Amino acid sequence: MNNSKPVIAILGGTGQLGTGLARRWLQAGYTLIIGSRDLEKAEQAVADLRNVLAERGISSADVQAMDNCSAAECASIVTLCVPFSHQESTLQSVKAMLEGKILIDVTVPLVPPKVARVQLPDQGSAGQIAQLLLGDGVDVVSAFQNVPAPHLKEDGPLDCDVLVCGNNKEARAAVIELAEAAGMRAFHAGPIQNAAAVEAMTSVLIFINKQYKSHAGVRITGVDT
C-alpha cells in the first residue's frame, strides 16, 4: 500500500466509468477499493482489472473488493458511480460512513428513456442533491460527468478535460489532483450549484455522439494548466 495518496473507493465500480477510472487510478499508484451491493460483481470487477493491469505487466495492483457500506467506510476518498435511479438510496446507505471525508459525486440525472434531453432535478443537480443528504460534514465534489469511459481504458492522456464543482476548494483540488493522475486535466469550475450546467452538459454529449457516432468529451480553451 502506498501510504502517501489516499485510499479510494468506488461505488459502483463494477460499470464502465467505474472501473475504467479505477483502471487509471491504480496504474497512477494509488489503494482502491472497488463497492458494490452485489459483493460477488465487485469482485468480478477486481479479478477482470488485476487481468487487464497484468497485461500492461502491473502485477502488484493494490485493489480489492468489498460491499458499499465496508468500502465507504475504509476509504478516504469516496467516489459514487452509480445511476441517478440508485443515487439518493445509495448515499443513505453509506451516509454515517461519508462524515468529513471527500464524496465524488459522479451522478448524472438521466431519465430514460431520454437520456439525450436535459431533465434536471428540482434540487438543481445531482451533486446539490448529495449536498444536501449528505450535510455540510461531507466535502461533495461533482466531477468526470462528461469524461467518455471508453476512452479510460485506452493508454495515455484523453483529449477531454474535467469540470470539478464544489463548496471546497481543498477538496475540488483533490480531485483535480486525482483527474490529472488520470490523465486528464481538470479544472476549477465553482460552488456545488455549477454542477446542473456539468451534468447537463452530458445529455448534450449523449446526442451529439448519437448524432455523429463518437465519444465526445469537452475541452476548455484559453487557459494555461
Contents of the next structure:
Protein chains: 2
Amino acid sequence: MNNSKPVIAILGGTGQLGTGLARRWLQAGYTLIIGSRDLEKAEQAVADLRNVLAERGISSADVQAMDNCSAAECASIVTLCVPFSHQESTLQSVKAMLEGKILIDVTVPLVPPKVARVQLPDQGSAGQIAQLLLGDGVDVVSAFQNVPAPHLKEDGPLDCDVLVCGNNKEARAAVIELAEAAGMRAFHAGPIQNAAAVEAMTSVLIFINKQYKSHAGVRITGVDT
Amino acid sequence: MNNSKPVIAILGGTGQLGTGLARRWLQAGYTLIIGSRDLEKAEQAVADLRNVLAERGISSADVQAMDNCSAAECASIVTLCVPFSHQESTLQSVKAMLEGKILIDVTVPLVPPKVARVQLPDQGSAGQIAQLLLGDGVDVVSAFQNVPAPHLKEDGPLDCDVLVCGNNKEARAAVIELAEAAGMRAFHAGPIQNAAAVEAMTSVLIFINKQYKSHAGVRITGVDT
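Given the form predicted alone above, produce the structure of the same protein in the form predicted together with another copy of the chain.
To see the whole picture, the full complex is given below, headed by that same chain.
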C-alpha cells in the first residue's frame, strides 16, 4: 500500500455514494478499502471499480475488499456509508478498531416511508449518535450527506459543496482535504451538533428532487475559499 | 391602499431583515405595514424606508407604521421577524387577527450565546411552534431565515435562494412569489417540519461567517426553475 496518503476505508462502500467517492479518491491517489458485511459484495464493488477506472486508463488502482471490521482496522480514516437503520450496529461492530482515528459519518437519519420530511433523532443528529457511541477517542466528522450521488459518477468538479461538522478542527480539515480531492469545495461548518442542519437538508433536497425532477445539491455563496 | 396585490405586514419589521424585505417589496409595488410593539420605532423605520426609497427616485411608497396587532389585522399576509425569545408572545398577541391568513415565519431558534451551534427546539423547529400555536386555520410558511441581511440593502438579484416550507402548497406558492419579487430564487421545500433544516442551516451560516469572515448564503444547484 501507498503510505504517503492516509488509507481510507468505506464501510457500506458498495452503494452509489460509497463507490462514487471511492473512485474519485482512487483517481486522486489514495489507497482505498471497500468494506461490507458481505465480503462478496465488497469484492464485486472492487471489481466494478477496477473496470470503471480501466475505462479511464487507470490500471493500478490501490483498492481491495474486506469485511467491515478488517477494513476499519487497516485504515486510518473510516467512512461510514450505511443506511440509518444500520448505523448503530455497524459502529458497535467496528468500535474497537476506530480508537484514535477519524470516522467520517455520512449517515442521514431518514425515516421511511416519509424520507422527504425532516425527522431528526432525539439525540439531535446521526453525527451526534456516532460521537456519543464512539466516545471522545474517535473524531467523528459529519460530511457528504448532501452530495447528489448520481453526479459522483461524472468526471470533474461537482456543482455542490460539502459542509463538514465535527468537534476537532484538525479532523475537519483532513475531511475538507478529502472532499477537495474528490472534486468538491468544502467548508468548516461547526461542531458535531451542526450535522443536524446538513442531515435535515437531505430531506429538503429529496423533496426538491421529487417536486422539480432534479438531482439537487447545495452551494454556499458569499465566501471566498 | 393598492388592492391589486396582497397587503403585507412585517411584525418586528424594524430590523435589518424586516426593513430590507420591506424596501424590496415596496419597490415591487406591494403595500406594506411595518409593525412593532413600539409604534414610535415602527414610525422611525417607515421614515427611514421613505428616505431610502426617495434616494432611488421613489416618492410614493405605500407604507405605514402600526402596532403589531393593527398591522396583523390590516394585512392579508403577515411576516414575523422577531427574535426567537419573542416568537410565542408576539404570535399569542396577534393570533386572533391571523385566521385565514398566511403567516410567514422567519424565526430562527438561536439560543445565545452559542448561536453558531444548532440547538433546535423540542417541537422540531420554530415553524412547527408557530403552526401548533396558531392552529390549522392559519397557513404557516417558513422562509427567509438564510438570507444574508446585509445584502438585502443592495439592489438587484441576491446570490442566495429561499427554501419555503409549509403544509399548504398554495400558501408556499404565494411566498415563493414574494421571494421572487424581492430578487431571490425560491423553492418548494416541503412541509413545515422541513423548516428545521433551514433554521439549523442559519447556525451553520453563522459559523461559516465567523470562520471565513463572510456574509454567506445558500444556493440550490441542479434545478432548473
